[in-house]
Each structure stands twice: as structure tokens, then as C-alpha cells.
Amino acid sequence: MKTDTGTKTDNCFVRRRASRPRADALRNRERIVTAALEMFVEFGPEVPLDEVARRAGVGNATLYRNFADREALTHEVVLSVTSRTTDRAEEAVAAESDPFAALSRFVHAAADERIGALCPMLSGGFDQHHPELLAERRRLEKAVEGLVERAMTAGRMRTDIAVGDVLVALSQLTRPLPGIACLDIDRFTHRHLQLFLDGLEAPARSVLPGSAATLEDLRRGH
């Protein structure tokens, strides 16, 4: 027969088990979100959802067991895509010396993290200014912010561009084409970043027509 205190300690020991998410139901959440991610790259993000829960091997009850709807999946990619990028440029400030082997460093690291795929999933119909986005936005930008001061203080930036010019450009030769049929097109892709990296070292050698872009000028444009 158990003691009052042996009850409470075990009905304790119960509750804290039930408020933590099981290892494999962890398992399951991120399976999708990693499906959801390489599906909306391959096909947009209105790809189907069964068909996400199929790639992830799950079935559809636990998927949307995780995820109530589209929006709810959406919304936890791009904050998975935002944060994941954002702590690629934390880690090339530390791995590089030259400020501005740490930009390129990242710039090859935020396409593998597949950064161009934002802005579609950001025409879709879900709260973009969801203060938990809006937060891990400021994030990335300031660490992109950083990466370019330090390159441009350096010397070894050119001075006529600004952070909004790296991040249109980075999603611009980033962005998928879904449904396309050469799905190896991706194999250029840092081939073309390191052509724009190039045109980003000092000195110039070129005149830019227009003028910089600036956060503010991205931010406007939502």
C-alpha cells in the first residue's frame, strides 16, 4: 500500500510526463515541418496537405494534430527558415576572421537553408506580422546588418550597396521555381552566388543605377 506522500509524488511525476511532448510526437513535428519545407520548394505552398503528411510519413490525423491548418504549417516553416538562417550568419561570424569571408560564408549557408523559398510562402494567406515572426525577422536582420557593416568597415565591401540590396538579392537567385521540370537546377545556384559576391567586393567596378536598398525600403514593401 502506498503512502499519501508516495501518491503525490508519483501523481507529481505523472503530470510533469504529460506536459512534456513525447520524444517521437517532437520526432513527428519536425518530420513534417522538414516535408512541408522541401514540398512547398518543389510545388508551392499550396501543395496538398496529405501529400506533405506522406512525405513526412505520418498520417494525416498527426499532422494536423500538430498543425489545425495551412496556416498554422506555414507559419512554422517560415519562423523554422527564418531561425535556422539567422543562426548560419551567428555562426560565420565566428568561424571567419575576415569580415568578409563571413558574409559569403553566410550567403552560401542561407541558400542551403533554402531562404529564396520565403517569399512565396509569404504571398500566402497567414499572418505575416505575427509578433513571433516579426521578432525572428528583426533577428536575421540584424545579423545581416552586422555581416555587412563589418565587410564595409573592413574595406573589403563595396560602400554603394545596402543590407536590403544582400537580402533581395540572396532570395532572388534563392527562389524556387516550383513545379519546373529540372529540379537539379539548384546545382547553379552557388555558382550564381558567387558570381553576385564577387560584384559585392571592394573596390567597385561598376556605378549601381538607383540607389541602395534599405530595411526600410523591404519593410514598406509588406
Contents of the next structure:
Protein chains: 4
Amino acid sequence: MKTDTGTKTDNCFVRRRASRPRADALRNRERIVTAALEMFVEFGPEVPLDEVARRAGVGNATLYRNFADREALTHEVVLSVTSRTTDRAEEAVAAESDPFAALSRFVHAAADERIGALCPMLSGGFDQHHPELLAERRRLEKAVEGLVERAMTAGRMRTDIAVGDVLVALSQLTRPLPGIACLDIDRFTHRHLQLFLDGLEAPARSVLPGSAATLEDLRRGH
Amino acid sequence: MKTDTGTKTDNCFVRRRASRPRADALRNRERIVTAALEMFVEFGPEVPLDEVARRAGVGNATLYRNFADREALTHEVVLSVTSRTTDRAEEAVAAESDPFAALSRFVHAAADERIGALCPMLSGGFDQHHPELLAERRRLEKAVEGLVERAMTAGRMRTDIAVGDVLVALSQLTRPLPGIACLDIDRFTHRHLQLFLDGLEAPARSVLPGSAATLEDLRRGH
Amino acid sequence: MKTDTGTKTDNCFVRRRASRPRADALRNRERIVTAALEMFVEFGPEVPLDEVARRAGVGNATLYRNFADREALTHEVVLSVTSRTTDRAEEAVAAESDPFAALSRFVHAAADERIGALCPMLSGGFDQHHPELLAERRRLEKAVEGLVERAMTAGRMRTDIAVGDVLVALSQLTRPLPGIACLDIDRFTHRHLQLFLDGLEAPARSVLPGSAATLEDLRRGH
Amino acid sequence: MKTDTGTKTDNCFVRRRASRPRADALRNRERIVTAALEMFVEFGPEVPLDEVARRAGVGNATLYRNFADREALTHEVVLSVTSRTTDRAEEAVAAESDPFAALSRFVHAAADERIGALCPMLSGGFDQHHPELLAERRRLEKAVEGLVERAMTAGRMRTDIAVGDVLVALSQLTRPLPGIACLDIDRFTHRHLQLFLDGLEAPARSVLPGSAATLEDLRRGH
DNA sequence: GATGAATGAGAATTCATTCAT
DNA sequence: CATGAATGAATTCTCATTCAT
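Can you return the structure of this protein in the form predicted in complex with the DNA rather than the form predicted alone?
What follows is the whole complex; the chain from before opens it.
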């Protein structure tokens, strides 16, 4: 995942203080993204960027130097959450031999990565069709598709479910309620996720209406 | 200097139909609440009130005459959705002989009433503790409690679920995604609700973590 | 003091119910002017007219039926206060044999008539040059001039003072402080007026700078 | 997730002249206060803040960056006028050997500092009980108390007067008449102040009614 | 005539974004 | 690079005035 944004000055050698600012700058960038995610979760995606900068411990102009506007920052946050969530999907495969256990582990891990925070951003606020994002999202879908298909193949879950169903339900159920620490993620959210997983595991009791979805679909109607 | 305020009754007979002019006013009031709900669903709870007024087809000041500020309008919207949702719960009991079918009918009906639109409002934006709201919320909880208990007693659903679990999961799953017509309520939402219901109906497969919740609990952490 | 505003329908005879609404209407008009004066004193000349109407116990539209706009109402209030103050000046002459005592009585009486409330209105807010107002103001000046000259002639006060000095100082000293009941007119204002009067009575100790003024002068600079 | 907010000190030496950029900012702040005082005097305390900003030559948001709201700006204006007025009281002591001349000098100087502009603000519009203001007001009262007591002790003025009487009368007499350049301060105001001073200097001719006041008292009734 | 409701224009305040140091 | 300050373009809300009953 090359983030070579601005690699122009990479050339080696001396120049003692040339790379130092880089270290700083990179740390700032990360701090800002972290702060932004936290505050989107706590206060919603409308949170003033000046406040994000304050929480990140940098001046507002530094934020704008790194991210041209709110859209750019949102983009990075989405990218970062998506990427880490994908990592969790991959870890889950490795960590659990039982395929449904793997899916289950992923679901809870995704909640901890605040995948729910992406929801409000799905609706505008950044360029859904940016290649970088599309790529990352496909990576996530592939990974989750793997988890789901393995569980189905093993007969461990009902088979009328698509990746999109999992991802959307998962996102919605973990979607933060600004002002309430992420819907009190420990007291409620994991509980509801477990209920959801139990439902996936049980045999189908009805014909699900509507159509299975990919994340992609979500934007279609727009 | 007699300040005989209230001498208006000097004009004898008049005032027969003192409440008539309100026909218009009442319609306006309702139109505003309706427009507000629609726009909260479409654009989120931060939608400019001037836009709400425009959609309602009234001047902005008319909105403010009816609702002192955003909080007051939000209050009314929440009240109205809660109330209609409760009605749906009561209807569901009457309409279905099977207790789980009743719960199921309620869940889908609540989605159509946009119960999910309440989520973003639960986090501030209005006075949670207003007696009027508390009363209405209790009515809703009682009604849903009835649905749930009957289904459990009939052995039609797992028994480790509380009203709050149903209401929170239901609200989250149907929570609107601004910019996407209520998460494309027909293509996805009812599907996910059905999946959720299937999960409720199936026997428990795991011990649910965390604690069951009432809507009340949601505010506790705050 | 003919206030034949709208006397067009004065014609006598029958018409039982023709003059009745008149009585009402007139009372309303007076109530509004009274309420306006009270509220100008209490809250300043920016007080919302709807509030004035409420205090007067009439609908806002009734206020506007009687006074085309804020200027018209202000006009009437000024006229009314000026007129009553003039009456007080005339009464003072009649009531006191000592010329300075008469002036003194007038000064305190003018305070009770809220002559200070005129100050904020002197600065725009209504048409200073309206003939009706000019006439009334001249009447006031004449009356006060009488008081002052008599006191001077009797050797009861310093002679380098003009009517305008008395009226302006009097108005300023009694000018209401919105939010503080007319500068607590009894505890402070009459005290300061007495001090002012004592100063007038004493022999001149210095050459007063500037020029004596008529109320008229006040508008000149504008 | 280290939230080492405050790592700004990573950049070693920097920050030498951290307060330099404030040169501009400070000037702006002062310009705004100056403009505000001028416009309060000219147009009253309700003058639109956007206009104040324009007069100060800054954008409206700059005003709001410096003063959270009208109250905060008013606070600063009051503070600034009070403080300068106190300075004048102290200067007056130094400049005049005769105690009454000192008082007299102060009174005219206070008018030039627009002490009268404080009047409309005394009635709400800012927090009267803010410690900063209370302190500054006490400083003013102390200073004027000194002037008054010295004049009394020297037998140069009547002795039934309190600081509050002087300050209130002084403020009222110099209170600006929006629309009229500070009551044409040179043509009328100094004249009336001189008359007032003459009255103070003369022996008491009557028992003053009411009670002497401190500025503090003015708020009591509220 | 009288009333409550409706309205648009304007004022206060916030915030994304740009600028100067 | 980093920063605090500046800015204008919304947004919320108020109020004088008009309208419909």
C-alpha cells in the first residue's frame, strides 16, 4: 500500500534535516486521520475541521496542507478504515480454523475498527468513485466474500446471503450515534452483532425479500 | 390607568368560530413536520430549516412561529414518528393471530414509519427527558414488550432478547443514509430486517454478550 | 388640543351601533400608546411591536391598523408625553406662587411624565419636523420659558440659562435605563433633579461654555 | 494509539517570536473595540456588529474570533472606557492643586472618554458581575471617591453628595443620543456639566431626597 | 374592526477555506 | 512547513409589516 504522496524528496544521502520534517509531517498526517475518525464517531461527519485539528494537536492550516478539503480528509479516513478492516478479515481467516468462527471474529473485529463510521460517509462527502477507494473496497469485498463462501461451503451458514448483506448490516448495526460513545459499543453493539451472526448461522426460515447487494449497489440509486 | 387587558369580550357574539382560522395553521404545522421528517431522512438532521420550510411550502418564519427552534421541531418529529410507530405495534397485534407474525409485521411497519430516522436524533438535538417524549417512548416500549413477550411465551422466538434489543437493532438497521433514499428501503432494508427476524425466531446459538437494553439505557452513558 | 384624527364620522343622530366600535377603537388606541410608553421606558425604543400589542391586550394587527408603522406609533407617544408635560408646566404655574418653586415642581412632574423617555426618540425613529410635533414642542418650550423667565425676573435663579438647557438636562437626567425601572426614578432621579435645581438656584459660579439651546437645536447637527 | 497531543515542541528552537504575528491581531482587536465604542455612541448599543466590523476594517468573522458574541464585545468596551476614565481621575488629581478643580477636570475629561456610552450597557447586554468588570468599576469608584472627599474636606463642595451621585449624573448628562453626535458634546454637554459642577460647588439649598448611590446600586433593583 | 398567521428582509453566529507571518 | 488569523458564504433566528379570516 504505497502512500507515496509527495515522495519527490526521497533522494538519499546527507541533508541532515531534510527527512526530519518528513517524520514530523507524516506523524501529523496520521494524527489528523486518527483524530478525524474519532471525532466522526463521536460527533458525526459534520464535526468542524478546526476541532479535528485541535484534537490532532496541530494548527488548522496544517490539516489543510495535508488534506485539501473535507472531502480529501474523509477520503483518507474511509480508506484507512477500509484498509484496516480488510486486514482484519485476512487475520480472521488465519486465526480460526472453523469458517464460521472466522466470519464471526471478523464481524466483531470490524466493529472495533469502527466500520460503522463509514456509513454516514457513504452518502456523499467524498468521491465514491475514486480509483483508490474502489480498489480498497474491492479488496474488502473479496476478503469478506472469502469468509462468507467458506462458511457457506462448510454448511455453517445459510446460503441466501451476499457479501453486501453482511457488510451493510454490519455497518448499520455498528453505526455510531454521535453523542453516545459509538452506541456504547461494548454493552450493545457486540450483542446485536452476535444476534445477527446467530441468525446467519441458523438455517433459512424465510425467503429474503429484495436483492443481495454489494457495497457498490448502495450508490446506484443515487 | 385601567389595564383591563382582556376586554376583547366587549364585542358580544363574535368569536363563534374562534378556532377556524387554525384550519390553515394546523395544516401548515403538519406539513412542516412531514417535510422535516422527509428531509431528515434524505439529508440528515442537519438539514437547513429554511429548506424544510421551502419543502413544506411555507415561509421560514412560519416554521419558526410553530417551532421555536430546531430542537422544538425535532421534538415534534420524534414524537410523531414514535406515536405512529406505537400505533403500528398495536395494529400488528390485532392483525395477526400468530404472535411472531405480529412482531414481524410490526418490525416491517416500523421501518416504513422511518423509525430509523430517530437514531440521529437520539444523540442530542432535543430534550430526551421531556415528559411528553418519555411518555410516548414508554407507550412504544410497552407495546413492543407485549409483542415480544407473546412471541416468547408461544415459544416462537428465542428468549434472551429484550425490547431494547429489538428497538435498537431495528432502528439501526433502518437508519437512513442521507443521500440514499433511506438506504433504498425496499431493496435492502426489508431484506435485512427479515434476516434479523429469522435470527430472532431461530433458537439461541450463543450466549449474547452485553446486556439487554431499553431505549432509556441509550442515554445513560451520556 | 383638537385631536380630530379621523373625525369624519362625527355626525350625530341615531345609528346605534355606529359609535360603539368607536369607543372600543379609541380605548384600544390609547391603550396601545400607554403600553408603548411603558415598554419604551422599560426596554428601550427597539422593543418589538408585537410585545407592545400584547401588553396593550390587542392583536398586533390592531396596532398596525392604528399606527401605520413604528414611526407613527413613536410619533404618537412623543406627542402624548410632550402634551402632558406641557400640561404639567401650566399646572405648576397655577399651583405655586413662588416662581422658582413652580419651576421646581414642573421639573419633578416632568420626570414622572417620563419626559426622559423622549430622548432616545429624538434621534430618528420619527419625523421631527412633523407640524403636529413642532407645534406641541413649541407649546412646551413656551410654557417652560414662562417658568424660567419668571424665576429669573424674580431673582430666584441664575440668568445664564435657556429653556433648552433645562429641557435637555432634565431629559437626560431622567432618561430611562432599559432593564432598570426608569433609573429607579424615586431613589435616584428625583435626587439628581433636586441637585440640578439647587444648582440653578445658586448664583452663577462660572461662565457656562457652549451655547444655550432650544430643543430645536438638538436636531440641527443631524 | 498514542495521543501525544502537544508534541509540537518537537521543533526545537522555533517559537522565538511566537507572539509576533499578534502585532496585527492586536491592532485588529483594538480597532474593533474603538469602532464599537464609536458606533455605540453614534447609533446605540444595538448597532449591527457587521457594521462595527466594517468600520474597524475587518471581516465580520474577525470580530467574532476576537469576541465570541455581542456581550463579549460590550464587556470589552465597557472595560476599556471604565479603565480610561479611571486614568483620567488619577491624572486630574495630579494636574490640579485645587481639589474642586481636580473634580471638575475629571468630570469634563470623563465626558470626552464617553463615559455616557456606558449607560445603555448598564442595563443588561453583558455580565455586570464579571470579576474583571467589578474590579475595574471599584477602581473607578475609589478614584472618584478620592476626588470627591478631598473637595469636601477642603470645604469646596456641598457634603451631601456621594460618588454614585456624581457618576450617575455625569453618565446620564453625557449619555449619547444616537443620531446626534454624542449630544453635540461640545455645544451642550460640557455646558450642562459645568452647570452641574456649579451646583455641586454651591452650598446645599435643599435636603436631597432619595439615597446616595454607588454604581453598584444601579443593578440592585433588577 | 379585530385577529392570528404568514412573510421576507435582516442580524447574529458558525465554519470551511485562504493568507500572512 | 507550520501556524494563528482573516474572510465570506452559509445558517439560524427575529421582527416589522401584510394578509386572510
